[in-house]
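Form predicted alone, single chain, as structure tokens, below.
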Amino acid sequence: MDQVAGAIADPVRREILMMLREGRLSAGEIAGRFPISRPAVSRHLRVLRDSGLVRDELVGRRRFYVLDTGPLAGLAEWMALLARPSGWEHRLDALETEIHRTRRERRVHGTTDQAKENTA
């Protein structure tokens, strides 16, 4: 998970991943979309490949890169844990729900009781 998080920490690598969402691209096609040198793009591709986020396919003399989102699953699960409320937040949410329910019941029963008193 740390290697995946490190790989997506760089904006150039995130942009490469977004490009590969559309389909496989050659190293040259990827490099042509950046103002940085081809060796720099090659280093970024190596980091992405080492993290498992991209696979490379050799077709003749050309190397194509393909997105592999599998390694993101572990990172996504961990991030979901951060977003999940803690035990206290669950209890406070339940308390708030109970307070609203009790107030609603009092309004309904209070109105009904007042109507009975007025007709008696």
Given for the second form:
Protein chains: 2
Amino acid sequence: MDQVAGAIADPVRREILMMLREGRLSAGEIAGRFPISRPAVSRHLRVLRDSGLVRDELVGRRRFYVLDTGPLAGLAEWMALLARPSGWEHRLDALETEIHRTRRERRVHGTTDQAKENTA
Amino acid sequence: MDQVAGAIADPVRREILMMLREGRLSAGEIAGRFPISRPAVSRHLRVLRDSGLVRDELVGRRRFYVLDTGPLAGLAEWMALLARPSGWEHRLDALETEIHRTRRERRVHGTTDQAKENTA
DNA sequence: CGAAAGCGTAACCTACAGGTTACGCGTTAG
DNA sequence: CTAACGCGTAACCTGTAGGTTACGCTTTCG
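One more: the block was the form predicted alone; return the form predicted together with the DNA.
Every chain and every other molecule in the complex is listed next, the one we just looked at coming first.
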């Protein structure tokens, strides 16, 4: 959970995650949408990979990144625990169920090309 | 939300927040539970105050800190948005939930002594 | 096969986060 | 009134996060 919290803390990484929400993207496609250099983005992607928030799929000479919201569950649980008397934690519960549902449907994003899976 | 994410990212600050869940604590009481120096804890408290996650109450020569989970809502919403499959219907849903979010008083920790409120 | 595309890694630099000690200021106690 | 307490701030040091350029490896294409 520590790694997840750290990964979330950076605005560039948060934006990358939001990009990946609409489907997988190659490293170059992601880097092209930022004003910073490609290696900088590459290292942000490495942090996200280590945290488990993204998976990568090697397709030819390209590397696609896929969002994986699973690791968010731990952080969500911590937040819910912290805010127990608050009232908005119901949305966090919803988030967790959503995460589990997404876990089942993850294969929808996978298209029909072969890819060597490189999960962190 | 950026400040909240940054505040959450540090393990010491997370532990402070968990401590405050059971009631307000003075700066000295908090610092006494960590192996690091008191000024270091003081600056962690400053970060938490700036993020809005804690409020402070001056009582005599002591300064009590009180948990405020309100600012977590923004981050929670972002996480929920990320975990959902992309689509504008879901965004509307989240917006609606945010608008009707309850602002009920969190007077639970407040005891009966007078205190000058110093919210960030 | 040789050249170009697509990415990650290495080496390097700078800014800042997080730690320490020294200090100052307001408040309580004696 | 003076001394001690409680706490924040200033000044300083160090490790690391995040940026850059240079480079190397693998895959595709002429």
